[in-house]
Structure formats: structure tokens, C-alpha cells
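Next up: a single chain in C-alpha cells, the form predicted on its own.
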Amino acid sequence: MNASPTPAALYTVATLACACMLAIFASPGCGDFEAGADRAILNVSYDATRGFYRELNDEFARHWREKTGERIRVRMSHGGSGAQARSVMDGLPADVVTLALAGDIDAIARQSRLLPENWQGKLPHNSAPYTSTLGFLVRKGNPRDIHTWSDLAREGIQVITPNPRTSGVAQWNYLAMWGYALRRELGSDFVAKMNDPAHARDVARAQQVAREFVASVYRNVAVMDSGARSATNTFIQRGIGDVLINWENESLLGSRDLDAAGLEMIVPTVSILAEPTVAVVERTAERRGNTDLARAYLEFLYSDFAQDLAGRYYFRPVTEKALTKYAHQFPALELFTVDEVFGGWAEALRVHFRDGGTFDQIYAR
């Protein structure tokens, strides 16, 4: 694979490609017919897919000219996930999205409907073709001896983490805190316990000790970004904090390069599964025409291409075959899912991401 550009080389690609892309939607006759192309779809994506999907969809391109005849485009626009569905729900014309977390696609589907309320359970594993957790990109020899969630609430330590408002992997960090903090408190079984009403007093109790460590995490988070690229920008090539919290695939894809960097990274043992989903955007891509090859697009992603290719880029894949290929390259971890710990992604975002929410509650200065 060819080294990638750096992080803040991406973001200057990525921020003239929204500025190009806004201009092709706005502009008809120019762009994907001019560049030969017999139809275009957009997907809107987040950070920690942008070589994944450069490389699915040249081949998508490919398997659909030889399976119809047809010469298409896969158009991509980047950022914070919460901040992409909120685009798509402002009008940025998304035929599919491929968003951070269900919860923000949740939001599309009800407060624009645009697609329906019950769109995951359109494609196998609930919609999320490749999985992923969370690592921690520390200065090289960890200087600050950084290792563990609990590490991050030590007086002193600068945090990199973007803002739960604006960011898929900030939210899936802020509830792995909140995770960890109720396993250290209840013990290994503590799914179970959460789920037993004889435990309540003590779950009750861990939850609040949960509170007080998330609120000690940020109160040591140095700068606060919108999206993941933007918080590795920060952490890299500005050099402020101690540790970046990050996509496990972005810290494992960029390994190469890290001790060049001055860098190192710490998987936590202890931690949240992450779960990125898609959805075709129903509405959207019927009104453009684009129903058909915005389904097979996605459907794609299960295939043994890009089930490979997920791996290659360090996503957890899904299917047998590819999971297996790869479970090499992935530490052994324990991880606990939204479902299991915050009643899914309806209720995670009520409680803690609302307006006046844990989240800003804990987060007041």
C-alpha cells in the first residue's frame, strides 16, 4: 500500500473537495458528465473513511460497468458525522450516508425523513458493514506513562478529543469513558449487573462515580475539534496534548509512520465497539434516480472485495472469511456495545447529548 498523505494534507484536500463538491451541485451540466460519467452518487461519510472509500469505489466503478454497461461516480464529502448529518438534513443532496454511529443517522431519518425510521435493519450486521474501537496516540516512549482510561483524569495530563456535538468518534470516546468507569466499578460482569434490579443501589452509585470521571477527563481536554482529522491535526502537527484518543484503524493505518512522528499508540484493554452504519438516503436518491446504484453500492460493502479492503484499512470486518484474515493484526480486547451499557443509541443521545444533556452539563465552565 502507498504511504498515505499526512493529516493535514488530507484536511486541506478534504476542505477543497467540499468547497469543489458544493460548487458541482450547485452548477448543472458540469462535473460528472463532463468527466464522462452516466450517473453520480454522493455518499456522506466521516473523518476515518477517506482511503477506504477512495479505494471501494474505483472498484464499485469498476463492477458496475461490467455488470450493467453503466459508467458511474462515487462523489464523497467528509467531516464530523454529527456535523455531516446535519448537511444531509440542511439539504447537502446524499444518496447514501456512512456515518460514525447509528444515532446520527437515527436523527436524519427523524427529524428530515428521508429514510426510514426502521433502515437498519436494511442490510446484514445492522447496517454497519466493518466495526472498529479506540486507541490512544501518545508521545513516543509515553513520556506521561499513559495506558488506561483512567489515566486520562490524572491532574496534569493534556487530552486531544473532539466535541460529542459535531463528532462520530467523540461521542463512541466520551461513552467508552463512561463504559470503563462502570466496569471498574462493578466488576467484569458488569453488563449484568446493570441489568439486574438486585444491583440497583450499586449501579446507581457506579453511575455516578461514571459522572465524576468523564467530568474529570475533560476537564483536562487541551483543545476540543469538530471532527477526528481536525483533533489529529491538533495532536500532530501543532504538537498540543499528551495523548489523542482516535479511531483504532486511523492509529493502526498510520503505525508506519508513527515513530517517525515522535509517536506511539496504546490500545486500552477495556474499551467500547464501535459500530459505523450506513443507509441509503430513500428519499434523496429516488428523487435523483439513483435508488438502484445507491442499494447495490452499499450492499458492495459486504462483498469479499470490500470486506478485504476493510481490513486492509484496519476496520474490523464482518463477514467469517475477512475477520478471520485479519484478527492478527487487531489486539485482543474486551468491549462492551451501546446496547449492552447505554440502552442503544436513542437513549445514549437523550441522556447525554441533548441540549442540556450529561454531556453539556458535565462539560459548564
Partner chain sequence: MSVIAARSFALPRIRQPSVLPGFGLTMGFTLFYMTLLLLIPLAGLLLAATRMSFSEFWVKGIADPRVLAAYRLSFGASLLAATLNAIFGFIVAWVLVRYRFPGKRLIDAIVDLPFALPTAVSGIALTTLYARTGWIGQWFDIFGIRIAYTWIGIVIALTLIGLPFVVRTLQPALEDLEKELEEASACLGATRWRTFTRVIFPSVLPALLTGFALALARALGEYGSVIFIAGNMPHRTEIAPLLVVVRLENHDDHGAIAISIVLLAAAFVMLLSINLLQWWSRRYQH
Given for the second form:
Amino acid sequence: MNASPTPAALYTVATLACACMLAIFASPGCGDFEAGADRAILNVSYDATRGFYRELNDEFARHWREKTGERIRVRMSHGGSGAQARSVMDGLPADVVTLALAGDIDAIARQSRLLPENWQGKLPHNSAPYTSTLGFLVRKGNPRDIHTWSDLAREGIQVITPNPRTSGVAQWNYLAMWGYALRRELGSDFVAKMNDPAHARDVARAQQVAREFVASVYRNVAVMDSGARSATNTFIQRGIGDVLINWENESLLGSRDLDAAGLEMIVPTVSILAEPTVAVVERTAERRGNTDLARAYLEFLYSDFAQDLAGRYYFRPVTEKALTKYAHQFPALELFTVDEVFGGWAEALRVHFRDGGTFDQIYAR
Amino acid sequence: MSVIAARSFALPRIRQPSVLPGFGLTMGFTLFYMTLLLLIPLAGLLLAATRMSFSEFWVKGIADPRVLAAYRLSFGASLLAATLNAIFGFIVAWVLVRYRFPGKRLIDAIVDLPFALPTAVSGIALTTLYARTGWIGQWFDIFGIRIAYTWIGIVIALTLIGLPFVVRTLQPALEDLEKELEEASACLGATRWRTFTRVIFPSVLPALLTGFALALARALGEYGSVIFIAGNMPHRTEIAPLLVVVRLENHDDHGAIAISIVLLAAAFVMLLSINLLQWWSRRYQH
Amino acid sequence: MSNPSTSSSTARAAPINPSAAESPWVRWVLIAIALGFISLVLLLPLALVFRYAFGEGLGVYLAAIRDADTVAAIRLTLITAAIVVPLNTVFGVMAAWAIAKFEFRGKSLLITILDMPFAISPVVVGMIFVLLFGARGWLGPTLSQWGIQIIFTPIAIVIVVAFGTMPFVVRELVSLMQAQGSEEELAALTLGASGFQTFRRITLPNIKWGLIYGVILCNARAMGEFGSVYVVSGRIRGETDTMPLHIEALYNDYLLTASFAVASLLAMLAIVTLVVKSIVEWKIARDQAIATGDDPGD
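Since the structure above is the form predicted on its own, I would like to see how the form predicted together with the partner chain looks, so please show that one next.
Let's see the whole complex now, leading with the same chain.
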């Protein structure tokens, strides 16, 4: 008895579904982003660069069209830096990678040979077209009186930082704390002392103190998200924790709204120079016939426009011109590098972040 | 779950004779599709696991303290959530079957919501609801109780996804209960509570256990709704499925495979025991 | 996972004999507990989704939904469902026919295996396909020699979604078909109908309501699949982001309103699914009542 209404009902449902699909396909604005592009490259990046690359890509496409007449498009994938590196190794067809740290690109080069191991020498400034450092976000008025790294280890302070095993910024956080403790123990010439055999005993003792210091900070970590974005969400949206350690650029970018959100930013005076690095994934780009485009794209990062844009997004530019222009927005700090204090990324990864490395030992307790 | 209730006794031939056509076609396609999509990938996983030595599997999949902590949390929270579901699900099913009250049809329909609501949606909704600033979280915050980003939040997320399993397996069992038995029990002078514990509860116990096991099986593997509300702290609020992703992202394939094998084995054991339970409850009822 | 046809449609009135019933006091406490629990765990989260989605006004809501990346995510989700749902429907009908109409050895094993996608963690599913099709996987290198890329493309998303939603149609149909038995089909065959005619004229009308619910539930799950898609997607904005992934990305970008706006679309889909389910239950109850000559009750 239901034979007749059923096909009708099915027909109606099917028509409605088709209409919805059509409406979505035909809706204005949709599809524009890929319309008419002759070629596309894929840039696999980390979380904190979303806004920067969105603006940069439009300008680069314009620039490329003026130069060659070809219409191109840059596709983006964002995520935790370590996770993104893994995806590239598994076949995410990235023409360029713009990750949070050299160690992640090293891993791609070493494990899947998609780019030569000397990739870091191929672009100026160690392939880091912009740098940054770390900042603390605290609640307005700084009620817990947090000014520098040692305050993070105080009893009862709740620290928010992502997991160093998955997040790029979290590794910078970890190394900055460690370096800070070495600097505190050994004095301002700590880098020189670390390379001087005469101070070997002092250095060994300082390393031990640093380890304990870092462990005591991690005991205060209240939530350990897998990426910088979720950590920031936990701190700002969910109101958890007394202090969030994050990229300086991310914190400053939000600073216009910080006041409204009841937050304040503190930049510790001794910290690490974070160098997010970029590279052409040569084998992939070649296979897809994009080598010229990928190279030009990364070189464009050193152009006046890109450097100025980096400054506007609160990255520290590397060219003199942009650096002078934006100097006022960055506090003067004493910054050490991974190469100086940890003997490069490969060594830092091996000692601290591999399975059973120092971080695991500290955290397992 | 009544699908599972198919008879399991061994048959002398592969197929009993039937006049109905189409066995070859339908069975062939079923096996083909399942093999392609399900069996080959699963076999691949098992094959990958055999490339590991047993000691490596033991160290990465079981003995590692962080992995152990994740299992403890996953199993503990799932058990707790399934228990909550068994208790409250029983009450919901009872109320829906036995009583009349305003909004009953709405409640009956909404019980299935977790089947149809994507886990990412329930994840962000629960997190926003139970965070310190959320509609519910703020009231607990007065007493210093945190729900989101602690194990309590995980239990709530797992309770949400498991609820319909308990209610929907209990409802038919409660409907099938013979009223005469209850009335006889009452006539013989038993109190209502005694009738409940001696007559009603034992007859629906198999269904309750089935629902409990289903909720547990689903909760063990849940990922989407939990990662939002869990703090994801190693050793404290990191569930086992999340650890699989973390291991993958850290380029530790063997670690991820080892944990997956344990989860897979747990899932299979759960399904088998659900089968047994259903077989038992069939026998019980007839 | 239960079957709508057997669940709740035959609720009966409270018993008349007072000694075999609870006191009104107990009754209302139980109802209050049930309502409180459902509100706390189900209704409030659902209400919150819409409150946050529309909290800043309809304009902001519409702008969030018409964003190019969101539209692309909706489109990918629809395409995925449009491929997966028909596949799993055909599979579901075939498998249900084989399981419900015939007795064969290994049937319960088959059913247990069919249930596996319910119990396997979605991230494990995603991982398996990364291991299979990844550039360092077992099939990945061979396929990429032929120029085929699967992982981090919509194809991988379709595969994992098909895996995760495989059992939904089968489940709805098997119990219904077993309950209905095969007498009508046998009669048709005896009268000279062909196998396919029998299926189309007899079986299909009998199972249509269960089929509709199975299909729409399968559709809701296909559109909402998260864990496995998260692992295989590569998250290329505007290309391999499905709606649930896009919700997560927006949420992590502090775009709470946009995130809840996309979530509200999926929540509406869930509500439609529940409404269809209620209609289906009512139809089945009515059909059964008419078939047995009873009054349908409501």
C-alpha cells in the first residue's frame, strides 16, 4: 500500500539533494580560488604561518604572472611541524616545505632523500628567511609575577606548552629553558665556556642543573597539547594556566586583541633565536615540473615585499632594510642559537627528543 | 545488535539448500568487497607486526610506562563510562518503556543522537560546555573541580558516544518482559524492589551486559570527541588511540603498529564476547 | 547499532495492578534522572552548537559558511558521501540478502568481521592505509611508479570512510529481513517470478523503510568521519579538508563562531537523520499493525 508514495518520496529527497549540491557548486565565490591557474605548487608549513603565507601567496602569484605571464596558485597545508614532516615523508607531494625548525627538514632529507642533506646552504641566512623568539603570555596585570624562565619553575605556577615530541615551538621552548639555565649557571660567556675544556667540570654541573630546571618546569605543565594552536586555544579560550610559552610573532600578532582578552605579553630577556627554515623538496618539485616555480617562491621570501610582510606579521626579518623598519616592535634581547649551545639540530634531536632521550627521561618520572 | 544473533552451530555443508536464488552473486560480492576493503588492510597490519621481534613488540606496545598509562586511562575511562551508561541507560530505557510523560517521544528520538552526530562536533561542543568558562564548567569551577582537560572530561565524552548502545539493546528486552511474572511475584507478596532484583533484573541482565560491552568496545577506540576535551598530557590524559597518532607523527611506525595491534585485539575480544552474550541471552529468553 | 524496528515503537501504558508498579514518587524521580542525564549529556551540547553558531548573528554565520575553504570542505564531504553511500548500500543489500536468507557455515564469523569497523579505532584504520599507500609503504612506491597517488588525496578519504561506514546498511537490513522471513519471496518464485523480479517487487518494498534509515545513517556517519580521515588527509586547505577536519582547523585557529557554524550544518544533518528514523519507526509499526490487523496505537 506504500508502493506509490515511496518512489515519490525518494524522488523528492534525491531532487532536494541534487539541488543542494548544485547550489553549492554554483554559489558565487566558490571555485574562484582554483579557477584559471595553469600550475600549482604545494607549500607544507606549520601552524603559526597561516596569515603570513595567505597574503604572501597572492602577491607571489601576481609577481609571477607579471614576470612570466603564467597564472599559478600556491596550495597550503598547515599542521604541527613534526607531523607535517612525517606527511611529506609518507608522500604528501610538497614542492616546498616551510617548517618550524631545521631538524624536521633534516629528517625528511635523511630518511626519504627527497632533498639533499646540504639543503640548508642553498638559501641565504641558513635558509631561514625570517626568525622569531619566544614570548610568555600571562593574565592581565601579571598576577603571578612572571618575568623570566626561572619563574616558570616556581611552585604552583601552571605552564602551558605543547608536546616537544610533536610540536616545533615546543622544542624551541624546551631548548630555550635549557639554554637559559646554562647561561644562569655559567654566566654571560657561557657559549665560550662550553667549548673550553678547562671548564668541563663546571659545564657538566651546569648541564645537570639545567636538566633539573627543565624537569621542574615540566612538572608545572598543566596541559600538553599536540600543537601550538591547540595550546594557545587552551590558554586563551579555555582560561587554563598562568603562562603560555609561544612564538613571539604569534603572541604579538594577537597583541592588538590581548588587552581585550585580558592578557599581557612578557618577553624574557635571555632566550633562543628561533630559525624557522624553508627548502625546496627537490625530487618532488622536479617530478611535478615545478622546480623553477618552487625556487622562485622561496627566493621571493627574501624580497623586500616578503620581508616587510614578515615584519608586519611580527616575524623578525633578516634583511637590513626591513629589520631597521620594524626594530621598534621587537624588544632587544640576548639570544643564543641552537648551533652555539646544542651543537646543531641533529645533535639536539639526538640527545633530547629521540625515544628515550632526555625529554622522555624527564617526563617519565 | 540482533545481526550478531545469527545461529552459530556448525552446519554439515557450507550452505543449507534453499529455493531462493542469488546466494552465489550476493555472497561473492560481499566477500569480494570485504576482502578488498577490510581483510587485506587488516592482514597488512598483522603482517607488519610480524616484522617486529616479540621483544620489540613487548617494549613498544606494552611495557613502555607511557603506553601503559595510556591503556590504563583508555580502559579505565571506557569502563567507567560504560558503567555510567549501564546505570543511567537502564533508567532511561526503563522510563521510556514503562512510563508516559511529556516529551517522551523527543527523548526517545534524541537517544540516537550520538550515532548521527559527528565526533568532532560533539568534541568541540562538550569541551566548550564543560570548560572553566563554559555553561556547566563554571558551576563546577566554583568548587575547584575541573572537568575539561581532565580524565572526568574524557569519561563524559565516552559516556555520550556509548549511551545509545545500552538504551537500544535494553529497550526490546524490557518490552519483551512478561508482565504476568511481575504480577505473580507481587501477588506472592514480594515488594516491588524484590520483584525488580529477583525477576526483572535477571531477565534483562544479558541485554544489559551486551549494551555495556558495546559501549565499552566503542569507547576504547574513540578518538574525535576525546582529543578536544582531554588535556592530552602524556602519562595523565593521553588516550591510547591518540598515542598511535603521536607515535606516527614521531616517525615511530613500530610503536604505532604495536599499540594498534593491542587495540585491535581488544576490539576483537570485545566483539567475540558480545557474540557470546547475545547467544546466551537468546538461550536465556527461550 | 540497534534496529529501529524493534526498539521503542511498541511502548505500552503503565501496568494497572498497583502492587506490580512503582509508587508515583519513584516514578517521577526516575523520569527526572533520565531527563536530567539526557539533557546534560545530549541536549545541552546540541543547544550549545547552535547558540555559538548563531551567537554573532545570521550575517556572521552566513559569511562563515560561504568562505571559500568552507565551501570546498562541504563539497569534498558531499562528494565523498555521494561515492561511499551508494557503494555501501549496494554492498549492504547484497550482504544482507546472503546473511538473512541463507544458512551457511562461518556465518557468525562473517558477521563478527562485518562488525569490526565499529570496534576498530578510526586512527588505526587511518594508520593502516598510510602504511599501505604511503611513499614508504607497501603499495605506495609501486603505485607512484605508475603515477598513482592515493594517500593525501580525496581517494584515500573515500577509502577510509567506506571502511568506517561499511556495516551500517547491512545491520539495519539483516535483522529486518530475518524477522520478515522468506515466505513471500518463496511464493513469488513459485508463481514464476524471476529472482530479480522477486527482489524488486517483494523484498525491496518490505525492507524499504529499514533501507532508507540505514542509508541516511550511513550518510551521516560518512559525512562525520573524523579520526581516520584526519590521519590520511594531509590537510591541504580547500582540497583535502572535509567538514569535520575543517571544524577542527577553524577551532584551532580561534575562529570559534566559524567552527560552530560548520558544526551546526552537521548537527542539522544529525537531527534530520533522527527525524527520518522516527518516521521510519512509525511506518514500520503501522505496516506491522496493518499486517496483523491491530490498531496501530498512535
